[in-house]
Amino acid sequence: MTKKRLVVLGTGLIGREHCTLVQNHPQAELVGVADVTDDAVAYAQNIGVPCYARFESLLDETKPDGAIIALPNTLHLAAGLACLQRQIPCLIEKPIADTIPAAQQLVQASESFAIPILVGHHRRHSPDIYESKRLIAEGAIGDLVAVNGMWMADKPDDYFNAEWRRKPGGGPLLINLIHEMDCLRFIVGEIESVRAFTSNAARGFEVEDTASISLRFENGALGSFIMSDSVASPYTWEATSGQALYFPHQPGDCYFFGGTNGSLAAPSMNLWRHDQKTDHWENPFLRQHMPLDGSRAYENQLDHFLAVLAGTAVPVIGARDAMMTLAATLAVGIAAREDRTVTLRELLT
C-alpha cells in the first residue's frame, strides 16, 4: 500500500505527538509541518521535515493526502477551510472550532465540497468507550435509565502560568469537559438540555475550576457529572483507562451507566446483573468483566484517519457531529452563568 502523505499544522504538545504517531506508522509519511515559532523550526529540522510559517504555503507546496490541524482553537476555522478549498481531508483537533457559527461554517464547507473532516475526539477510538456504546446499544443492561460520571484532577500551579488559562474560556469546561460531553453523547445519545453550577472557589481565578452538571438525554435517560481541576484524585478517564499519553495508569472507573437489568462501570468494564430477571435489590449481584482488545486510542485514531483518506471509512465523528459536542459543552457554561436550563436546540438555531 502506498503511504499517505500527511502534514501537521501546529507543533505544540499535541501537534508533536501527532508527528511522532505519523512517523511511526508504516502506512503514513510526514512531509511537513507549519508553525510560526523559532522552536518549531528547530523541531522540524530535528525530525527531518520542512517547516512553513504559513500553513497555506505548506498545503500548496507539499500537496498532501491529508492534514492534521493542531493549531489554537481560534485558527481551526481558517485552517479547516484552507484544507477543504484545496480538496484535502483533515483531522481537526477538538474542539472543531471556538464558536458555533465557526463550526457551522466548517460543517457547510465539508458537506458542500464533499471532503471529510475527522475531529480529534480521540476517546471514540478507545476500546472501553466503543465497547460501552456497543453493550448499552445491544441491551446488556436493559433500558438505560441513569448515567453518572466524574473528572477530578489536580493540575499543577505552573499550568496556570499561561494567562489565558486563568481567564474565561481557559478553564476545564472547554479544555476537559468537552471530552466528557462527547463520550456521553457517543455512548448514551443526544443531550436535550443541561443545568449546571460552576465555582472558582478553589483558586479564585476569573475562570471556573469546578462544575456540577445535570443532563437530560433525548432518549429519556438522566445524567449527572462532576468535574474539577483542583482535586487530588485518580478519577479521570486519562488515569483510569491507561490510554492517556502523559499520565500514569490508575485502574478504576469514571463512568457509571444504570439500566433496568444491570449496570456497567467503565473503564474497568465490570457489568453487574442479577442471576434471575425476577431478582431485585434484596438479591445478590453477579459481576462479569467484559474484555477489551488492548488497542490504543491515538493509534486507532490515526488508523481510522488513513482509512478515511483511502475512502474505506467515513469519519466516526465528522464536523456536524463534533458541532453537537461543542454545543453541549457551551450549554454548560451558559446554564451556570444564567442559572437556567439550556437546550441544545436554542444554541443551534
Ligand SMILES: NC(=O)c1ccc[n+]([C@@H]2O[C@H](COP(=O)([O-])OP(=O)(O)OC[C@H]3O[C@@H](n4cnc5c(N)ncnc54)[C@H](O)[C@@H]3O)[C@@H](O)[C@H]2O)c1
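Counterpart to the form predicted alone, namely the form predicted in complex with the ligand:
There are no partners or other molecules in what follows, just the one chain.
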C-alpha cells in the first residue's frame, strides 16, 4: 500500500502531536507544514519537512492526499475551504468552526464538492467512549434516564499567553466543553435544549472559566455537566481515561450514565446492576468491569482518517454532525448570557 502524503496546517500544541503521529505511522508520510512563526520554521527543519508561511502555498506545492488543520478556531473556515477547493480531504481540529454560519459553509462545501471532512473529535475513537455507546445502545442499563459528567482542570497560566485563548471563540466552552457535548451526543443521543450558568470569576478573562449546564436530550433523558479550567482535580476525561497525549493517567470516572436497570461509569467502565433475583434498592449492587480493547484514541483517529482517504470508511464525525456539536456548545454560552432555555433547532434555522 502506498503511503498517504499528509500535511499539517499549524504546528502549535496539537499540530506538533499530529506531526509526530503522522511521522510514526507506517502508512503515512508528512510532506510539509504551514505556520507563521520562526519557532515553527526551526521545528519543521528539525523534523525534516518544509514549512510554508501560507497554507495555500503548502497545499499547492505539495499536493497532499490529505490535510490536518490544527490552526486557531477562527481560521478553520478559510483553511477548510482552501482544502476543499483543491479537492483535498481534511481532518479539521475541533471545533469545526467558531460560528454556525462558518460551519454551514464548510458543510455545504464538503457536500457539494463531495470531499470528506473528518472533525477532530478524537474521543469518538477512544475505546471507553465507543464501548459506552455500544453498551447503552444494547440495553445494558435499561432505558437511559439521566447523565452526569465533569471536566475540571487547572490550566497553567502560560497556556493563556496565546491571546486567542482569552478571547471569545477561544475559551474553554469551544476548546474543552465541545468534546463533552460531542461525547454526550454520540453516547446518549441528540441534545434538544440547554440551560446554563457561566462565570469568569476565577480567571477574570473576557471568556468564561467555569460553567454549570443542564441538558434535555431528544430521547427524553436529562443531563447535567460541570466544567471549569480553574479547578485542580483529576476529574477530566483526559486524566481518567489515560488516552490524552500530554496528561498523566489518574484512573477514575468523569461520566455517569443512569438507566432503569443499572448505571455505567466511564472511563472506568464499571457497570453497576442488581442481581436479577434481588432487584430492590435495599439490596447490594453487583459491579462488573467491562473490558476495553486497549487501543489508543489518537492513533485510531489517524487510522480512520487514512481509511477515509482510501475511500474505505466514511468519517465517524463529518462536517454536518460536528456542526450539531458546535451548536450544542454555543447554546451553552447563549443560555447563560440570556438566562433562558436555548434549543438547538433555533440555532440551526
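Only a predicted model underlies this, so the values are computations on that prediction, with no experimental measurement involved. Whichever C-alpha set is largest while still superposing within 1.5 Å between the two forms counts as the rigid core. Residue numbers count along the first chain shown, from 1.
The Cα position of Glu190 differs by less than 2 Å between these two forms after fitting on the rigid core. The rigid-core alignment places the CA of Thr260 less than 2 Å apart between these two forms. Shown in the overlay between these two forms, fitted on the rigid core, is a CA shift at Ser112 smaller than 2 Å.
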